[in-house]
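The chain below stands alone and is given in C-alpha cells; this is the form predicted alone.
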Amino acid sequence: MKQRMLVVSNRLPIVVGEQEGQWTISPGTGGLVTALAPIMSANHGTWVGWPGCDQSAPLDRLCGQFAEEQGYALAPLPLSEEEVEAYYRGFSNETLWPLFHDLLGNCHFKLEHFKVYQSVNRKFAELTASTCSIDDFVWVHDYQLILVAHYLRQLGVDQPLAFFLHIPFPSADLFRRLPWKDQLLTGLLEYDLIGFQTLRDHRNFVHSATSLADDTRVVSRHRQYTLLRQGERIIKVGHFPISIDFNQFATQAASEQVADAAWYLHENYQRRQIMLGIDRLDYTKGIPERFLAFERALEKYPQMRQKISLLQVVVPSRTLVPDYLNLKTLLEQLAGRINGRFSQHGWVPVHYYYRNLDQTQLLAHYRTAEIAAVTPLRDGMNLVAKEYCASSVENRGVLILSEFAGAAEQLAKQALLVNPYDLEKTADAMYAAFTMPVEQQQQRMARLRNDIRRHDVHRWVRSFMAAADRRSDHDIES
C-alpha cells in the first residue's frame, strides 16, 4: 500500500503502565494490531485514539518512544473520566451495544449519553482532521465511533473515508428502535467504504439505508459488496469476515512450553474429557444457555456423567455494572446447582473459574480440550471459535457453534451447528461431540483448520483494501 494509513479506532494499539514511578509503553494484543501493525509500519502510519490512562502518564515522551521502536506514530486523545462513563459506559456499551446485537431489553435510551456520544465523536474527528492529509487512506473502527466521518466532513475532510464494524448490524426492524436511527444512519452514509463481518449483517445495514434514510437507493449487488446512491454519492457496502494470524496461533500452540501447560492441565482431567467455554463476561455470550445445555445433556445422557466436565473460564469485563454483576452471580448459583446435582466422588461436572488467562494458559486450554462450546446468543464473528481450531495441532477436537455467531457463515460445515436458545438440541449436539469417532474429528478439524488458515487475518486486510481501491468506472452504474 503507497497510501499512509490513518487508523481511528476507540482504544490506541498499546498498555501504558506505571511501576515504581517508571513508565512504560508496550504494543497491545489482538488480532487488529497484529493486522494492521506490519502496514502502519511500513508506510509510517498513525493511530488515533484514547490512550486508556489518565492524564499524569507523561504521553508525548511515551509515544514518541512507541513511534520510534514500531515505525508508526501515535495520536493519543485525552477523555475524561465523565466523557468515558457517558460515550464509551453509556451509549456505546448500553445503548448500541445491546441493541446491535438483539438484545433489545437490555438497552438503556438516554438522550445525555447520546449527546456526549456526539461530542466525544466530534473530538476524534478534529484530532484526526488535524493528523491527516490529502493523500491518507482513514480508516475508522466499530460502533464507538460511528459519526466521526459526519464530522469530518463538516470539518472540510472530503478524502474517501472507510468504516469497519466488527460487531453485528441490526435488522432493519430493530435498528428503527433506536431513537437516534437518523443521526447514526446519516453518519455511516458518509463515509465511502462501510465494511461488515457477515452477509446478513451487510444485508441489514443495505435494507435500513434504503428503507429509512432519503433518498438512498441501491445501484448495483455483487458478490462481496453493493453499491449505493445516495444524492451525488456512491457508497460501496461489503462483507469481509475477520480472523486471526492462524499461523501465529498454531506455531505458538506446538511450543514446548505450551505442550507442557496443557499436560498439567491434562492431568487434572484425568480419565474424562473437556468440554470448554471461554468467555469475556457478557451477556450476550449465552453463557447461563449454555449451562443449562450441559445440564440437560447430563439428565438425558447418563452415561456422559463422570467422563466429561465443562470448563468454563470467565474473563472479568465491565464489573461495576450491574447487569454484569447480576450475570457473574447467576452463573455462580447455576453451576452450584449443576454440581450439587450431579458431582460423585473424584468427579465434578462443572468447573467455573472467573479470572484472566496468559497466552500460555490459554493456548493450554485450547490444546486440552476435546470439546469447544462457542454459543453466542449474537456475536459479531467470535474469535475464539477460530483459536481453538488453530491451536488444535493434534488435529483432534470438535466444536460446538452458536449458528448467531458471525463465524457460522464460514465455519457451520464442519462445527456442531446449535441454536443456544434451545436447550435440547444443544445438549443432543454436546452428546454428539462426546461420542464422535477420533477419525471423524480428525477430517473435520483439518478442514476447520485448512480454512482459517486460508482465510487469516492478513487476507482479510487485503480484501478490505482492494475493496477500497476498486472505485473504477465499471463500478459505477447509473
Ligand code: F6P
Contents of the next structure:
Amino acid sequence: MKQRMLVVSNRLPIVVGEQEGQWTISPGTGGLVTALAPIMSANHGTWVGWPGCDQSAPLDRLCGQFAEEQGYALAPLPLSEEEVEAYYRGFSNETLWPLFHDLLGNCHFKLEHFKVYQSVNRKFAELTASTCSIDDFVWVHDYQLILVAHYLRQLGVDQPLAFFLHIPFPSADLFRRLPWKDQLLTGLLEYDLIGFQTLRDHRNFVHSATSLADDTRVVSRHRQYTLLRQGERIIKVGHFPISIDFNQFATQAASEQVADAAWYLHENYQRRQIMLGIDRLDYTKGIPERFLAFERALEKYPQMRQKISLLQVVVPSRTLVPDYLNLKTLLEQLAGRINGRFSQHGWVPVHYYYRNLDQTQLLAHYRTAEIAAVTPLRDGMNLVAKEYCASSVENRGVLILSEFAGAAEQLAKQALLVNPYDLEKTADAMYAAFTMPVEQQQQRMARLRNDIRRHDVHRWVRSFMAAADRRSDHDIES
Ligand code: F6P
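Any chance you could show the form predicted together with the ligand after that form predicted alone?
Up next: the whole complex, starting with the chain shown before.
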C-alpha cells in the first residue's frame, strides 16, 4: 500500500515503564500492533491514541525515540482522570461494552458519561484532523471511538474513513435500548467502510441501520459485504474476522525454552489432564459458568476426579470498574467452594491464578494443556481460541468453544461447540474432551491449525484494505 496509514485507537500500541528514574518505551504485543506495524513503518504512518501511562512520563521524548526505532510516529492524546472515568470506564465500559455483548443487565445509562464520550471523541478527531493529510488512509478502531468520523466531518475532513469494530454488534432490538442510539448510528454511518468481526454482527448492523436510521436502505448484498445508501452517500459494510500471527505463535511455541517451561508446568500435574482457561478478568468471558460446568462434570462423571484439573488464569483488567471487582470476588468464592467439595489428597480440581503471564509462560500453558475451555457468554472473536491451536505444536489437544464467540463462525466444525449457559451440556463436552481418542484429537487439531494458518492476521489486514480500495463497486452499483 502506498498511502500513508493513520490509525486511531483508544490506546496507543506502547508499553511505557520506569525503573529507578529511567523511562522506557516499547511496542505493545497485541495482534493489531503485530499486523499493522510492518505497514505503518513501511509508509511512515502515524498512530493516534491515549498513552494511558503515568502523567509524569516524558512523553514527547519517548514518542520521538519510538518513531526512530519503529519507523512510524505516535500522536498521544493525554486524558484527564475525569475524562478517563466518564469516557473510558463509564460510557465505553459500563454502557457500550455490556450492551454490545448482549448483557443489558450490566449496563449503566448516564447522560453525563455520554457527554464526556462525545467530547473525548471530538478531541480524538481534532488531533487526527491536525495530523492527517488528504491522501492518508484513516482507520479508526473500536467502540470507544464510534463518533470520531462525525467530528472529523464537522472539522472539514472529507476523505474516505474506515472503521473496524473489534467487539460484537448487538441485534437491533437490543441496540434500540440505548438512549443515544441515534447519535451512534448516525455517527457510524459517517464512515465509508465499516468492518465487523462476523457475518452475524454485519447483519445485525445492517438491520439496525435500515430499521432505525433515516433514509438508509440496502443497495446490494454480496458474500462479504453489503452496500448501503444513505441520501447521496454509499457505505460499505463488511465482515473481516480478525486473527493472529500464526507463524509467530507456532514458531515460538516450538522453541526449546517453551518446551522446557511446558514440561515443567505439566510435572505438577503428573498423570492428569489440564483443562486450561485464560481470560482477561471480564464478566463476558463466562468464567463462573465454566467453573460451575466443571463442578457439574465432576459430579456427573466421577471418573474425571483426580484425573483432570481446571487451570484458570485470569489476567487483571479494568479493575476500577465495579462489576469487574465483583467478578473477582465471585471467582475466588467459586474456586474455594469446588475445591472444598472435591479435593482429595494430592489433587486439587481448580487451580486459579489472578495474574499476568509472560509470553513464554503463556505459550507453555497453551502447548501443554490437553484441553482449552474458551467459553465466553459473547465475544467479538476470542483470540485465545486461535492462539491455543497455533501453539499446539504436537498437533494434539481439544478446543471447547462457545457458540457465542466470533471464532465459532470459523472453528465450529473441529471444536466442541457449547452454549456456556447450558451447564449440563458444557459438562458433557468437558467429559467428551477428556475421553477423546488421540487420533480424533490430531485430526481435528490439524484442521484447526490449517484454517488459522491460512486466515492469519496479515490476511485480515489485506482483506480490509482491499475492501477499502474497491471504490469501483460504488460506481458500478450506484
Ligand atoms: O476487545 C476489545 C478491547 O478493547 C481490546 O482492544 C483490548 O485489548 C481489550 O478489549 C482490553 O481493553 P482495555 O483497553 O479496556 O484494557
